[in-house]
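Next up: just one chain, as structure tokens, the form predicted alone.
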Amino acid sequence: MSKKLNEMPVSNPNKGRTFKVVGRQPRKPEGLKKVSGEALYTDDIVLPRMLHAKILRSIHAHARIRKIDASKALALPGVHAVVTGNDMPIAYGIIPWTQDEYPLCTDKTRFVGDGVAAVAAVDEDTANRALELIEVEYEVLPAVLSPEQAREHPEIKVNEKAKDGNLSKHVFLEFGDMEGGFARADVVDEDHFYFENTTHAPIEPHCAIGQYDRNGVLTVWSSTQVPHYLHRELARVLNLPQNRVRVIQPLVGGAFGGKSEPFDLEFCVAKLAMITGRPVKILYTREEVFYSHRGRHPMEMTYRTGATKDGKLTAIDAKITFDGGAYSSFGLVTAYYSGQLLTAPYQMPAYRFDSSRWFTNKPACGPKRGHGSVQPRFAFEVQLDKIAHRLNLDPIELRRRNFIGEYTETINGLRITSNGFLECLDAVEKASGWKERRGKLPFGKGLGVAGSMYISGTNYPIYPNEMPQSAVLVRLDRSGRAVIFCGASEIGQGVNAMLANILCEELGTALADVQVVSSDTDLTPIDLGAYSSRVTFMCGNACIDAARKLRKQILEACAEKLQTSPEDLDILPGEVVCLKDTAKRLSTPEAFQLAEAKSGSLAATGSFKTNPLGGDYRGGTIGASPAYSFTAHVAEVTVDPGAGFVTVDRIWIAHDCGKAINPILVEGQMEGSAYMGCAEAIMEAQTYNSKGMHIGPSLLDYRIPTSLDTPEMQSLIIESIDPEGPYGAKEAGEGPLHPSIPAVANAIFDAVGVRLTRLPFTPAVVLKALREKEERERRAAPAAAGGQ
């Protein structure tokens, strides 16, 4: 392994120190902005002589395009511009070694909805009156539509950079001895699992600018969360210098994974502005935002466990299907992610699992919150579930005798710092009342336990590079004040506030006083964006490595002043103090001044970047992490046995993201994840007709729960502090989503005494389950009479 468990911390500087900012929970930078209204997102811009595009979208799930004919659209009055694929003709992709995309298609289309020609009007209206104008000759070719299909007919080419027919992506890796491993296992238990195709359903779609200047500079303001990666992107298929492109991303109205790399309208507006001369907008509408959804992958997975009759478990072995929809996407990295995140909170003594992603004329699939395994979560935990059943064991001890513990190594290789797991099933087993409640609720209620870990933060960018990983600029102003540049996404999750609240606890700022200027290329570091949970550990290491250089100018400046060391002073909110002689103080302006006087301006960078981690393997790397967070939850469930309706009464959340920098920020991503995985739980399914066609693109028909079906949430932070964050900070925006379906799902079965294994839990679904029971159970009343 590439970093061995003696090269671990074994010491934390961070535990027991006593914080005068962090931990509080100060407003958001942007918050009064976006409750008021003032607050900009990328539609909010108008720019002066502005055109406004539309995408022609294939009406075939696969079809070869053989003539374009966008005369008729050219003619219309109001109409500038028309492109085709045949005007940006390089590949994309957001991982260089899966460029199989193109801004639009070029020689045929993959799905219903896959990108064909696009048009700049004068308005909407126009633009989509142009769009019935273009004739587009297709000649329809045979499609397959599920990985079955895929398999079976490898002579339908749904991407020609497959290697094998349809595969997209397979990974067999094995650990430990696993013919051992179930030989030694008491009990064995073997399911077959399936998650339904969803979406992120943010409330902004995707909206991109473009405008090119007369200099020859791009410049494409987007509702993306990986502004860098869009920038490298837009540069290298337009043919550009990358120092002639800008990116800036304006505040964004929710992603979720779902604004993680580049998409056709980014580069739609950038070559028409090219083109025209004049600055282009492209919105999405929400039926759009579906067909380019790169949502959940639907997974077929089946798991086969064995453990021990006390409860431990011996071997896992795993074998998932999924479909990834016609473009690489984010595939490769899912393929492993499906596997390689399984491998903790608990032991394994020997685990095995063979990934297949196959691709299919549907839309693309890729990240959505807790990308990758979340799948595999719900049909590892559900089967835990059943294993403590079968062994009558109370399944949260089942979990704590497999607990792997802090500062060691899982099977495949991944390093653990701080684990609070144990600390997470105390939690939420004493705030439900489990002891008491568990299994003695009427019929028709109960609770359901689960538990997880994810990343905190990828451990290499998508391109291989030896840069930092995110970098921050702070400049001090004599003022008092300070500005923060640093590329990181703001997506809602709240990372200025994070940086902002870093910056006034080293440096004594008050928080009205710091300025966050993020996500612009131009002017500010490079960050790689907003995926894989990556920005609180990564960015705010950066933001304290660059606070704490000013913090040794500042007090350097002011020990000379106050006659005193540096060590002896401290900087407190509003100013700094001689700790030794309380009446030695200087004002924060004062200590700025003092510093600038001896120093120059005030100005520091601070970076990040990951050491090695991972396993000695092909692969090893994906998946590792400079740390991880562990969650648990325990779910409340109301079954109508009658109507087969689930209603989630109340979920339990205990997360350990390390120190919560922001406990408000927190408890929001907290319940924010728990919501989703409710929604997925009980009711997001995204599907699609016999021929390709997705049935009802709209919020109307896509169906999640408003304010009324959410249920009643409660978040334990449970804080592990971990050596290497800053200030012991994990993650917390994605790993609190994972147990939520397992532990609805386990809810079920403690309400009604079925088990699901098919998502999501429909009425249909649920009654088809309890008649099945109800069979069950009549046929072998006669021979337990019998027996009798």
The other form holds:
Amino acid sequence: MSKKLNEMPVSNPNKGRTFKVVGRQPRKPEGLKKVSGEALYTDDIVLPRMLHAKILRSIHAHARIRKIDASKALALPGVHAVVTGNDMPIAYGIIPWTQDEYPLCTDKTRFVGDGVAAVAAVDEDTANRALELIEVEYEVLPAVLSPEQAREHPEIKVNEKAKDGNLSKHVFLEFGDMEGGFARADVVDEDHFYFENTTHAPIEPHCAIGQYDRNGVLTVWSSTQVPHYLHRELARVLNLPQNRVRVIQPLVGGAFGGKSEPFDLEFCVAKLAMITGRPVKILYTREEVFYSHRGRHPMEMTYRTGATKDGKLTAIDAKITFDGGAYSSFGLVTAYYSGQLLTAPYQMPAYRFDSSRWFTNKPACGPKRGHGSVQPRFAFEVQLDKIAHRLNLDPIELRRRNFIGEYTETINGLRITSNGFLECLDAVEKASGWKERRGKLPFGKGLGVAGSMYISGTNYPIYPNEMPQSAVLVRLDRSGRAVIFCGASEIGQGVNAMLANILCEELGTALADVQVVSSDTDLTPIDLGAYSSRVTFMCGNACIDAARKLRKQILEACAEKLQTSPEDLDILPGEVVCLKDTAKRLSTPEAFQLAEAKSGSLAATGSFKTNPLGGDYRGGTIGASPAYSFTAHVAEVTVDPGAGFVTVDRIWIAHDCGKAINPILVEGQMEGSAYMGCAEAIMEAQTYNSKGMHIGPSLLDYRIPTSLDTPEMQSLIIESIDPEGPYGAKEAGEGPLHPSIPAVANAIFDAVGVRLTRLPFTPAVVLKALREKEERERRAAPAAAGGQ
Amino acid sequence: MLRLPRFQYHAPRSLTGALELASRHANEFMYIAGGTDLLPNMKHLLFEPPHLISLRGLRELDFIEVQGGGGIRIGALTTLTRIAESDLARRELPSLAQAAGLVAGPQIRNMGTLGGNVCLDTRCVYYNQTLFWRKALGYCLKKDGSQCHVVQSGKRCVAAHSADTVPALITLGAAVELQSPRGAREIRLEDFFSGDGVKNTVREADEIITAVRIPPQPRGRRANYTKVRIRNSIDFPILSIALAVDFREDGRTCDNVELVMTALGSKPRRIGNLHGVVEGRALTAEVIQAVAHQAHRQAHPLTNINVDPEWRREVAPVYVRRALERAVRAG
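The structure above corresponds to the form predicted alone; please give the structure of the form predicted in complex with the partner chain next.
Every component of the complex follows; first up is the chain already shown.
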């Protein structure tokens, strides 16, 4: 390595800048199209001669496939092809070291809903009828449905890729002097927590279309958030050269991590298109979305935390067991993230975590908004609240006292640059009336606080490669129009708007004159996808890089024309102006024409690549990010002590996003995150019956809050101005989710005096805790009366 | 997306037309009004009728009218939104208006009708699922199978009656008017439900509910409806309580309490043995507690709904108490 690890920036070029577009709130370029129905999602695409396919799924949680007879299905008029696991025998998986899935099961099925065969037919009804005609002979195997069963029954092998029984991944890392830390602690708290399984529930179900043309090029349209990885895996699994595969991602109707790896439908439409020579579409049913899952891992967590009597943390010891489901997915990373991402915003003198992911016969868990770190954050922030209470310290004050600072390094080797966490705490403290109201509200009403940090992209790609993390191509034309080509995935989070806003800032174009062409592997340069909150930081920097090259060309051409030097010119919205003589002006189209004439063409590329970061130990790169965002929430709740219902009345969200390039989009991410966390706190649960079946794979049974169940939210943007982010920006899409769950838990404690450690906080759970508390108090009362 | 099975759709313009079609397609049809219950069930392949006879064109069945003796008749095709927003219903039949306004969400209430809500199919976590899911389960007593998964040794289906308007209507003494090719009849709503979740009403397949008749209400009656659900919209009830309390002229002394609960088993449950508890008494905390105690004794939630039945039983008296307190305060 040419550079040493974790080199700190020497200056902050983003400080003190003024902006013309950045920081304002222009509309999303695709917003009107979306609200009017004009925007095209994958399922809106209908190609001539297109077939529809359906996937036959396993009705058993664990079964060996003895025989598949599709002859009756193939004989049904309108059926064009049937494929089974044997037609695609190459394993795939998002993490190169744990590829353990097949497009369709080859030898056995591992959960209720695992794909077994796919049928392409003239329409969906015919394909559905054909599914009923496929005869599968199963040998039903015993199933394991919990990590405990997985550990106790290594002889029931869920996933043959597991080296040791049913263990999917084990990570043990220790930093600092644990023994010494606990020895000097005045208080040590040990608690057990459980985070229930939850899923993303995007409104758009997964959809894919495959087309294989006469030139031997396979095109797949998919509602994915990782076109680049899908491109690679399609080529590998279907045994096609990469230059014969094109992936196009149309607009996506929500993803939240649930579309960040390849899925069975993408391989099936591709293979069926290759066999039939006709385009093939699959649209998942809502039930299939629940089976494809990859949502939040359920985690059993034990935290032991020591602190001095003035509230300073001395040591933290975590043991985490999680249920991974049948396949690896991102599990290797999840296992690391469950420990690696807890080490800020608080200084940890000693820290250890021991995380184990187990295979079970259930749909695979994976990354959901706040991948791997939302569950530990819940546990730890509730424990901090307990410690504060025990030490009779204001919970906000306890957090302040442990603040890690800025431009520093965490105990596990993460480089922290700008850090606005204290400002976040100040903001929620003030906005919520914390000092005046906490602990003073009537019984049943309460306030709770929590903090967190999150990555702005992973420093290293999922598979080792030397390419930039992101690249952008910008083309300008003589009319004043600009087109940005970028591989990034617009999944509703606003990447197109972010890129357009940056270009307008740099080149003076009007927003209406910018078109963003994103995520088409033929048309756009590399980008690794919309995950780990990497897009603004990485694509944003790449876009600035490209735009500044064009800016230089434009200014040089204009300076020549206006007979001045480029340094004396500035680009304003719609024009180029000479600062020394403001009568000298050129409109944006004129400026572009001059530059085009001078340089022969007007296009530039830009790219972004991270510097070496992370801890110098095995796994030390996982969790390394060029910048970290910080968040604090205060939640206000009302608890109905008679029935146990928790109403989250309000959440104040303060988030350090570095710099808000488009504040309205940042606020949207903050509110969306807090909403999603709040939903997991009080409502969401994905559970399975004794046969391993999802108990209610529908949006009626898997309840997500309606607008009537959603708290009032106040977003408080904190701008710490990162030295390396685009204009100082960091992430805003995932970090703001983390504190909402522990903030609600801590508010419930303030409201009614019960500590809830198992999610979700349903009325039944809350009422039981209240009854237990009453019982404890009843028993304690005579004793307290003083030995009479 | 789930697909609907194929069917032929008929859109008669009159009751006579609908009944004629029913005769012509005997045993091969179902009536459809708003379709908000039937169509999702058809997508789950719980029903696959070759013919659907739509009642939407029967405008003659869309009315709310005051009858000569002071009773109110509501046409079966009246939407739940219209009932919820009707000044007459809100004034004279507040518990019904509340119940209608709490069904599902606004879009469903715009489509859903009173007759449809009265005929709502019973619901169960093992029943309202796709064909794939039910196949993986091994089916159930209510559809295609022989085993009940709620009551393991049960011989009778216990899918939950879940219609919001019904408990309110029963407390108000309502009756349903039915019409078939064979003639008309009227049944007290309380007698309309059988105890069998597979087919929980006595309506014959070709009978159309034409109207719901609510008799004149006693002076001094205060009625309300409580719907317990996890979300404040969309959800079916996990417990629901309809209450009607008759006060004497002093506005304090109670003559009678009608209490009907549902989202338990296959039919709404009238809570009995209340008369002796309340008659001639003011609804003091003690009396309210006694009524709530009866509700707790008589209401037995089951695992047919995915919300802890122990908790639902525990909170039943809490909500009954609150409903009674609301009635007292309303005086």
